[in-house]
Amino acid sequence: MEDMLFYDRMQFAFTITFHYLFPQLTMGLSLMIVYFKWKFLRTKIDKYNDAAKFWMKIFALNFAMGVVTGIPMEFQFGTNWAKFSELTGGIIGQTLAMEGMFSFFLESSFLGLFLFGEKLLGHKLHFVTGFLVFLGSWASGYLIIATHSWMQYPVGYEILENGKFVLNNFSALFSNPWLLPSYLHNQLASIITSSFVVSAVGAFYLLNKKHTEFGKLFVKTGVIFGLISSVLVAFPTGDWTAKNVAKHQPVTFAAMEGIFETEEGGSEIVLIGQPNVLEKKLDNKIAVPNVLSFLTYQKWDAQIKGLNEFNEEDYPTNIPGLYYAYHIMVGLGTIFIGIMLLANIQLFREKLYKTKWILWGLMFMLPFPYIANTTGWYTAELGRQPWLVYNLLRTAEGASPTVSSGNTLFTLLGFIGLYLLLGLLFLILAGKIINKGPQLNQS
């Protein structure tokens, strides 16, 4: 049993890393080609308007990508996870079947609409068009994040006789507390995954001496686009959404923070240490006495509960991957803002275009968005554990008897191979476009 619920955790969280590489750029990207859209309507320049058909190039595959890795999710539902889906369906059921009648829909329609309806619809419709876009794909993100909400802090439900839930309160599905944090939080991270992406782009451009009026387009949009998503992804969402763990899940918290032992007088904020454990402490750690208080609490000596206040068997079942997760994202996100606040402060003394080790660090960024989003993903995951719906129904039992783990661990290196020639295409084919460059005036 332990064995099969690995393989069927294991094959879940590849399959759901791979997938969200995609998404997380569609989001921020559709709203940058928005601006570059809304731009070209106000100034005339031909520049913003071939900006915004470059960048829906590649989101169209990016688009796509996440259409061919998603749907695999999906099955899971019902082969590895039948048990959860069987419970839990008759409320989860609500907001996924939202995201893909609704939001998938009106995505994917209107891209089809802006990528080749130009001509025929005119450049205010054309603009409607990508405003419809990122206002799908943005839905898309919110409709998945109340359902992750719920089964982080689980709202208007009740439980039948036979252990389903069921909803006996829709409104309380999108105005649960856990929702617009987490929301707003995920949908700036995704800001600073385009933002890295279209500044590095433009460096490319400018350092190579090609393509160099959208070089420098890209990466002024981009360094500002990034500075301030970085900054409100810090604070104040990312402070919000962790005093929601703070109050709602104390045992995440604890191990997130790496404490063992509840301090008298106020808690320390560890810059630097390595859980250990078996013995209950962090060895070789850095800490500022009394911070994690006041950023938890505001007062510097509130007292934050350590993981011995609780029961052994709702512990985190990973506590140094939580840890680690939580403060990559955390060490990340503080480089993210170092980064992005030179680069606008050479961009204010119009010295960046000509700044080459800032271009390069930006184009050096580019895969570090995606890991920072990923252990922020992590993070949540992994806090929740050991629950699929927390405090209500471990994740153990929702997996599906039947399903062995033979089974699942062959699919699941199906699925890596699969991947990886993915991976390989998007790779090859994103290079190309990018190669190749904007096309000018072509309206």
Given for the second form:
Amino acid sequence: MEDMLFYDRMQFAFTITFHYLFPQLTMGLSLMIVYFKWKFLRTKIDKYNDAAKFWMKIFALNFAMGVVTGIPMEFQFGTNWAKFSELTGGIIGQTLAMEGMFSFFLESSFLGLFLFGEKLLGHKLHFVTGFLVFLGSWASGYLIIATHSWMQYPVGYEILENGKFVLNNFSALFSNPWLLPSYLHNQLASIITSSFVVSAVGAFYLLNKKHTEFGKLFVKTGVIFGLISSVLVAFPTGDWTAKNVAKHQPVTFAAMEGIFETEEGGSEIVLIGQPNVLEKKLDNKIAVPNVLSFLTYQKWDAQIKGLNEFNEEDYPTNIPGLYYAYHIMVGLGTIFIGIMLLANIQLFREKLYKTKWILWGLMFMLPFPYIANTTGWYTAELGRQPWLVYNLLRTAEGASPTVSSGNTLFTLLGFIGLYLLLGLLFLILAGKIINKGPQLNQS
Amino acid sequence: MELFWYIVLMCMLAIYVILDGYDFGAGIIHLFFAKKEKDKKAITNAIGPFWDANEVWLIAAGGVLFFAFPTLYASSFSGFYLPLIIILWLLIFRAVGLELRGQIHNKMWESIWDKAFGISSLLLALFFGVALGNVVRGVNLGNVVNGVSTHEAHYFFLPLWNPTFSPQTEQLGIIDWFTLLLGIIGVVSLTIHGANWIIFKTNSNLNNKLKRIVFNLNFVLLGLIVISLLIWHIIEPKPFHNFLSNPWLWIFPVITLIGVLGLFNVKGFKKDGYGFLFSSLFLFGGLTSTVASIFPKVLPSTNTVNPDLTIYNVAAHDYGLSVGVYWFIIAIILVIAYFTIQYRVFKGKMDDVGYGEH
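Condition change, the form predicted on its own to the form predicted together with its partner chain:
Following is the full complex, with the preceding chain placed first.
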């Protein structure tokens, strides 16, 4: 029984982690492609159109990966989490079905037109199809976060005698206080990913002294989008999201901040340290007194409940994992602001394209926004444990009753093998597109 | 309300089968009949800009199933665990084959992805037929052993096959000779359907050969349907009871018959699109006749201990179903608009689209 739950969780975690590597770029990059295309329509400078067309190639590849790894997500609610689906399908089925009807059709219909229709449609309509693809991908994100928000903070429901969750207020799903902060936070994080990808490719061209016109354009666009999104992701949206956790999931908040004991006179903020769950303390701790209280409640001496105030059975299942996920996300987020700030200062002084160490830095930053996005989601998901629906349905109660651990392990191993192959193919093909570079005056 | 969502779901599934069906069929043709590079190119051009949007119908139908009939979604997706995951893998392989083939110009690379695309299309057509077979045959709900349920009444689990490959034992498998027969019908009918689509959308040299193939396979199809009707009583003693009590339901078998008989005239059609029209009628009629024969059951129980799953005992609560009607109507109008635009822009023959070239 324990094994079964473990493999079910591993399979969902693995497939969703791999899947989300792609949509985060899809959502951010679609915005930047629309920006390039818009810039072209306004200035009529071919460079912008060529840039849009170059990124569309990466986008198409990335989108295809997102689609093929996304279909298993929708299936797995039923295959591996049947009990959860049965009990809550009347509610989360709403938002998931809406995602299919409103965003997937929009994205997929216009993606074909966007990729193959430039000649047939002309530039203005081509821009419109690009915008609609962008809209579809962002609508998809919205409905997924609406689903996620309901699991974190259930609203608009009642529970029947047979344990089923029944919707009694449709609009509550969309006015959920958890939804807007999480959505904005997540979308900004996806713009960070695309900004870093675009500026990394630009830096690669500048350092290699090829396609330098595009190198400059990509670096400039990337660092400007990057600075704005890196700042906004931390404040106000990150702050807002964390306050939601502190208010509605105090035990999660204590675990992710590494607060084992309530401190009188205000809590310190932990910068570094390893959670020692057995002895209920942090090893090798470096912390700044009272700052956490101030950040959370704007009072230096506000009380923050430590883990000691809660029942152990309600502790997040994996406290060290949650703590690290959160600290990695916050640490990387801080580094992003730093490097983007430096890059923008050099851009303003018109020295950026010659400042090699920043270009190298931008290029090597490429994987880190992916890590930050992933650990951010781990913070949310590990933080919700041991619950599927917070405080109402435990994860152990949601798994499929008839699927044995042997069958789940079989499919988990299959997914691991298949996705490793997909990841390898993606890297080879994306590398090939980037190495070839943008083509001049294709239009 | 349940009936409304049942009809919506069945229509979405039928649209999915008609649309992605021609993709699978094109893949099968690609595997067996396209030898020259030019012919292969024509086939991928004919489906290239469409397959992704077509596949969305499956995801959207899955979403509507989850939302309107959560118990059926939970029961069938966990019970048919292995075949569903295998279908997912095949869908991934197929998409990857189609999208990656043109990325590197190398004979070996191209032939590997050609095979991946073709074989996964073939297996998907087979599996979807097998899936339909499983639904009408029914499953051992509650995993009853010796008259006692070992699970909750609406849960079950099926292995891929049992040692006897028989649909009449207590411990059933996904693949038995009955479901396999429906799988083969699936392969044959989608091959015909895919060929019709290629004839419709291209000027390839293959078209005349494809017309002959459609004509010949149509005899096979008709034969298989007659066989399946003759043995149908083995899995359902009263296969026609719904049709006898509701004579208007005969419209579905009649549509099927028009589709299959019309195809015998494939060589004489004045317009290239007629063949596709008739095979679409056949697929729509075949699917609807099959599900109509077991209505209101959606997953029959093969034991006497646990009741069948019907649209009434698997549906979500009334409020959710009613509120869904509003957004669904808005969404479906938008979807029809998208498809009209898409098919209008890519109307006519597709030989020059240059799909998959980078």
